[in-house]
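The data below hold one chain only, encoded as structure tokens and taken in the form predicted alone.
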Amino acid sequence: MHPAFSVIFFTVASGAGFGLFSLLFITDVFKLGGGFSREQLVIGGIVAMALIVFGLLSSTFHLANPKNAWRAVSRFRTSWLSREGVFAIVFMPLALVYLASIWFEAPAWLRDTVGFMTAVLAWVTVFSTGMIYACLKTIRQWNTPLVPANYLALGYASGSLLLLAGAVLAGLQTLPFIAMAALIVSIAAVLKAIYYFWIRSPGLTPTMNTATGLTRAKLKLLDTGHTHGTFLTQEFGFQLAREKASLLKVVVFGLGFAVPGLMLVWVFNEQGGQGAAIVAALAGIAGAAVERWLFFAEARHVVNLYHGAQRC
């Protein structure tokens, strides 16, 4: 599949924003590290919402007809794209109410109830984003429960690293934030490794034989019927060399997981804590962006079987 920058930015930014907002609520409830002040909580929430809003705005650039964007949220019963849009829209006013309850020091029951609902909506929205791809049976690399699991893990990993940077800048006790980030980043790394191992195993992948139903001999396409690239071959037949994909996977693990892990140790030892925390957050987000580009580039739609590909 053609990796579109707008979708990559949307999924990475909104995932980090939803993850940050959810973890900010947990920090607020349990007063991790001594607890953020009222102003710091609101600033953290605004940063998370800015990531989500800019991500959603970016996603509109991927629409062929932006004037029909409202249709994307009108099929709630049958479309994960619609569910994602509806959950994101409901999230916004609740998030604002939660931040207002913090700022105006509303009763604890109201603050906790709205915050919990917001955190659940954030989780469900990121899950719905992953399901948009996981429900597509025509793309073997996406049609797996590992996809929404990876979207959740990477979104919350980015959010936990941003939260750690905020805790360091706010002068809080960093041990709970380091432990949280280390746990989530480790889970994300393991899930990503399992996913990469899984897509390398062809298994029962669609082939030219299964696509045509002719299974007595190996089929070979003699003529594609066109002499130039088409929308189908350009959008659904993105070519990526195996060596380049392997190199990018090393970059994903190095930039997205290894560097943040080293920076967490650096912060734990307090050797330039603020700089290390910021580097960890930026590296984690950059690694997630590379991972997302590779996620789209490696996907092979079955339509390629009718344009010369032997298997997908």
Contents of the next structure:
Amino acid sequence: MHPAFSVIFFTVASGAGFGLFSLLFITDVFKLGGGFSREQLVIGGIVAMALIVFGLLSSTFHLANPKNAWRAVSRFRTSWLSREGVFAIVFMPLALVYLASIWFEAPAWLRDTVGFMTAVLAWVTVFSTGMIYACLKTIRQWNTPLVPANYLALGYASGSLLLLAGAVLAGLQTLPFIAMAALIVSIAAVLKAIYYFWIRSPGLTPTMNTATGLTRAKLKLLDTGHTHGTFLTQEFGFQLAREKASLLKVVVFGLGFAVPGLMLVWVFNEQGGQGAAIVAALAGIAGAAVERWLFFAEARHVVNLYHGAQRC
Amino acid sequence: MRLGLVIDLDVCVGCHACAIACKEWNASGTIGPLSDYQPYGAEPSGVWFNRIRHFEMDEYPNNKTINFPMSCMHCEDADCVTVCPTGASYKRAEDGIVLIDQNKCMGCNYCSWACPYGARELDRSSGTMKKCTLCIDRIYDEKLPVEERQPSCVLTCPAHARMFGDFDDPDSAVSRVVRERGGYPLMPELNYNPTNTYLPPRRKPVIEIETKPKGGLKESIKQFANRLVRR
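What's the form predicted together with its partner chain like, now that we've got the form predicted alone?
Below, the chain from earlier opens the complete complex, with every other chain and molecule after it.
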């Protein structure tokens, strides 16, 4: 699959934003590390919402006809893309109410109820983003429950690292933030490892024979029937060399999980805590971006069976 | 009604006439124009609803070339319709034809990702997705003579490798030929239940190929004599 930069930016930025917002609520409820002040919570919330809004805006850049983008919420009952849009839109006013209830010091029950609903909606939205890809039967590398799991894990891992950076900058007690980030980043790393293990073998997928129904003998493509690339080859023909994918997987684990992990230890030992926390957040997000690029680049669409691939 | 095509792989000669006729008709049809990029340049490309690929089945001496035309399958369980977030993609209840409302499409490519058959192509000029309409503006045009109310590709096919009809009617020509010739859908394992059906190439007697003359002294002498005598 062709990796579109706008979609990569969208899924990474809004994933991190939704993750940060949910974890901010948990921090607020349990007063982790002594608890953020009113202003700090609101600033954190605004940073998260900015990430989400810029992500959503970026996603419209990959539309060929963005003037109809407003219609994208009209098929909530069948389309995960529509659901993702609706949940993201419903999230916004709820998140604003939550931030307002923090700012104006609303009663705790109201603040906690709205905060909980916002956090759940953030989770549902990231889940829907993952399901956009996971529901496609045409791409085996995507058609697995591990995809929404990975989207959630990476979004929350990026969010937890951003939250840690915020906590260090705000001068809170860092231990609970380090523990939370370490736990979520490890879960994300493990889920990603399972995903890479899972897609290694093709499993039961269509082959050139079932794609043409000519199952009585081996088949090979003689001619694609077009003189130059088409929409189909541009969109689905992107094939990544195996050794490059392996290298990028090392980058994903190094940049996305190992560097943040080391930085967490650094912050724990108080050796230049602020810098290390910022490096951890940036490395985590950069790793997620590489992961997302590879997620697209490695996906092989079954239409390639009509362009010479023996199996997908 | 469940309208669709039957394509006879035994008969198709791979002339691409159906693709040309399709392009010609639909470029000015309900969903057109169909853009071409660099039509006379070094890298000609463009939007087509119908593409013909060529495969070779088995190995010499049993090999056979299969010409393989493909357009929209008008699936019963069309994922391209369910994934569409704007409602631009829809399947008509009355005849099962899958269409795209050009005024609603936002060009997100999602439907093309969901289609395993490569039936949908983005038109970069209009920014909208385009696909086979089964020539909806021909088959319902009452100004045309009845025998011409068929998709362009079917009308033009010089080998008569294509048939158009109603698969819900068990007595229609398409239903009958599918029954008799063992017609099959493509990629049934994905459960899209495509309407378009393909007829398999018939088995032909294998032509014996002799790589060496039959042995024997008489044959060797004949061969030797043939080489000596110049005709």
